[in-house]
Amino acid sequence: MKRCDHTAAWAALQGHFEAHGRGFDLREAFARDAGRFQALSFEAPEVFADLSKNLLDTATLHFLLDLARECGLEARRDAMLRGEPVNTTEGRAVLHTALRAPEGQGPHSAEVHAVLNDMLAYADSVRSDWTLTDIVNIGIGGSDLGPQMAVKALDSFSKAGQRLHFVSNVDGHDLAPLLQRLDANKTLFIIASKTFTTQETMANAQAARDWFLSHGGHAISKHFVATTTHVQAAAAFGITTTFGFWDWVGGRYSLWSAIGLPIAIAIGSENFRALLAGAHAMDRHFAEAPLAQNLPVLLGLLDVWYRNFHGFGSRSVAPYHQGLARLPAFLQQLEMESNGKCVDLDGNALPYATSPVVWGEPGTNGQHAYFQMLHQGTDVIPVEFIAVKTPAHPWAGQHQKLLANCLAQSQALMLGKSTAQAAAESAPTASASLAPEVLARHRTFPGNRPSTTFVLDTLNPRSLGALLALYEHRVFTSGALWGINSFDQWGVELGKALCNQLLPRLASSASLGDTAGLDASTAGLLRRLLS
């Protein structure tokens, strides 16, 4: 595997950049090839994509292409589906995929399986007893963020009478107005931490258990459920029914595993299999299309482009269907979690930037937030925009008005507005202060600003789990043009190390004054805190 920059067609991509990539004009493209929109189209399971709107054509496909190729991604590719330790810091294998393969296929299926089955039947019992009406999931990172955005994304498909909540921030205000609205037998806890040990999940969830023995609790083993690999420390909680998972599967990418309980129970087991069978369906088009027609190598093969050759910083997502809208957060922690890394898989420094900011809002919110930036701001932000053809309810002029506004974002940031188009469209006012050609360049769009469009037919269980893995997989392609291990995260080490020697000076105010050690800023905050 070689690293992007060590390949000739990195070489041929900057004289690309240098010879058409820089000045590159959407609107100039456009007028030149009629069949543009077909020809940077892509049709993978369950999304289309259009792509015609960024900044490249063809010939900027072909040299990606070849770059894709020289860097062996192929290899690397086939190398993680097949269970190699590709995680090699940690001396793991990477198999989120085989999560979500059918029986009999894949890695490890029969373990899968037994504990999918398992966990599948727990949750139709729940959904069946009319005596739980709320269910809480207790956990953090990937043990909440991928299961509270698939609930909400799936909200047409939940059990009437039955409330999902996610609580995971060890502020105790996260967790105390929900609970003062539960009924304790009437409440299910799930904990979902691999290890048992996460700091703030076991802080939340002890919490929860307290309160819920004050408040007429009465047997933990019924009212609390974990999932987690460390069956031990949940028994000694007083939890006796857990459904574990295995250490090839990161923490961002386990909503297919054990982790994705409250998804079962929110959509129920048909759905949940509905879910894994459009996420394999995609990761059969990663391992088996061309890479000219593979969606996922296309999208990181475009992340590359726009990071290290035009420097863009940043990515907006744009969900126009409100049922996503926790679907930044979720890319948020799976893109820069994953890439935002500055040494190779060798240890050695980059020379050149990985993961943008990834940050987003659900249309039309967003066009009444910070488009405003993406419009008119200094900085060029690409911006996805996600559409979804029929919706789950019953307001059709609601939904074309959405879907109105969702297109007019990507023509307007591409055609933009000139200096002359705005003069000629601003007719004086009595109660304006500036002269006519002042008044018109604040109102000029420059333009040629690029996006993409996915479109779903609807907002299923199958079409969420192939966007779901599209995502995955773009992010395993642009981590492994750029060298670098996609599948650890020890940037969030030293802040817990840290956070674990700060706790006892915090614990009274006893510790006032003991900063022995301690940086002048540090030392100072905490006395402020304590004083």
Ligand code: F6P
Second form
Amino acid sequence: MKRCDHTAAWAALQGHFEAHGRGFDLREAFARDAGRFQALSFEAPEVFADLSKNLLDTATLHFLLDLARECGLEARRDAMLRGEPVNTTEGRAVLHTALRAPEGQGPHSAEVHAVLNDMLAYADSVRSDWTLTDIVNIGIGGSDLGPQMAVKALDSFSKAGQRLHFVSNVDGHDLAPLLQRLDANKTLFIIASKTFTTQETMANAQAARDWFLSHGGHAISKHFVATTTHVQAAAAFGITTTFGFWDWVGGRYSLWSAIGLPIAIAIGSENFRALLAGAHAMDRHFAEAPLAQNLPVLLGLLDVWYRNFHGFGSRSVAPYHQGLARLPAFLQQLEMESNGKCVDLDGNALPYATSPVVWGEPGTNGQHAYFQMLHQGTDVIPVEFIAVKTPAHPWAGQHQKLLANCLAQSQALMLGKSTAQAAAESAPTASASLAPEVLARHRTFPGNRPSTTFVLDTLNPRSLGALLALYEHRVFTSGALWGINSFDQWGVELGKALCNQLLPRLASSASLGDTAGLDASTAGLLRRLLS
Ligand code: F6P
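Instead of the form predicted alone shown above, give the structure for the form predicted together with 6-O-phosphono-beta-D-fructofuranose, please.
Let's see the whole complex now, leading with the same chain.
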């Protein structure tokens, strides 16, 4: 396994970038090559991807595929899928793919399907229990973002009369207003935590239990359930119904496990199985498709091309489907917690950049906020559009407007508008005080700004599963090329430790002014907060 910068392909890519990458012009590329869309659009299970509005051509892909081969991407992928301990800093296998393999296939099949069957039977019983009107998932990070995102995405599959809520923040402003609206004996709390030690989740779980008991709640055993790898800790909390999973399921890859319980309650067992099946179809594609047709691989390579050669520091995700409103937040954890690393597998400092900042909002909302910067700002930020062909609502006219907006944005980013074009248009009257040529410069769009467009036929459990697995494997690909461990998250630990040290200073008024040993800024802020 070679690190990307130690390969001949990396050097070749540097040469290719200088010769063809830096000055690449999308408009010229389309004018030159009538087959560009066909050559650079790809089919994967449930997802069509148009990569043709990106700053590359088939020659670039050729070099990038050489890089993948020279880095041993396929061997690394196969090692992960076989269950080798590719998470080396924690000595763990990484087997979220096993969670969606059909029964009898893949590692750990018997235990995976035993828990899955139990969890889904329980989910269906909750779903058909009309005495439970509100389900509250208490969890954070991977124990919140995936389920929350998927429940919203699949809202049209959920059952009327049962509401799903998600509480994650240790800030009591998250839980308190929700509890005010709930009836203890009609509420089910799911305490979701891989470790069952996370400060925020434990604090919220404790507060929910206290509220439950003080608001006439009977039977913790019926109204609290846990999803965790730490079954004993859940029992010590007083929870008798627990659905377990395993240390080889990373938090940000856990929505396919028992952590998916709120999704299963929302959409039912059959639809949850369709979600798994969609992800499995993408897993097969990732495992079996030739690299040159392998969509997650191509996207991961594109990410390396943009981050390390073009130097782009962020990527904006624009889902043109309101159901995918939480997808950017989910992807932030998936991508930035996985690939926000600065040492390689051997602990050597990396001489190149890794994870970009991933961010976004659903279209068309983002258009009326930050798209100004995407079109005319000084940074080039690749945009990822997600369009869905058929909506789940009846308003064809609105859907046409949504899709027209989606297509128009990628077109505008690419085409831009020259100063001459701007000058030729009639200027708005409000700007009459400016000389026409000055105004035309303000109304110029540089263009040549890259984007990818994904198209799903419909947003349903199967297509969502495939889309999410696509993102997971894409992150794996760029992480493998960068030679990092995409499956640990040591970067979150220091803040947790310092928080635990500061907590006693905040917890007791007797410690007012106890700032011994603190830096001047933290000491000043602490005194201010305690005063
Ligand atoms: O602090 C980061 C993290 O460990 C994430 O990786 C994880 O998804 C989240 O906290 C929640 O952890 P847990 O499920 O163990 O409560």
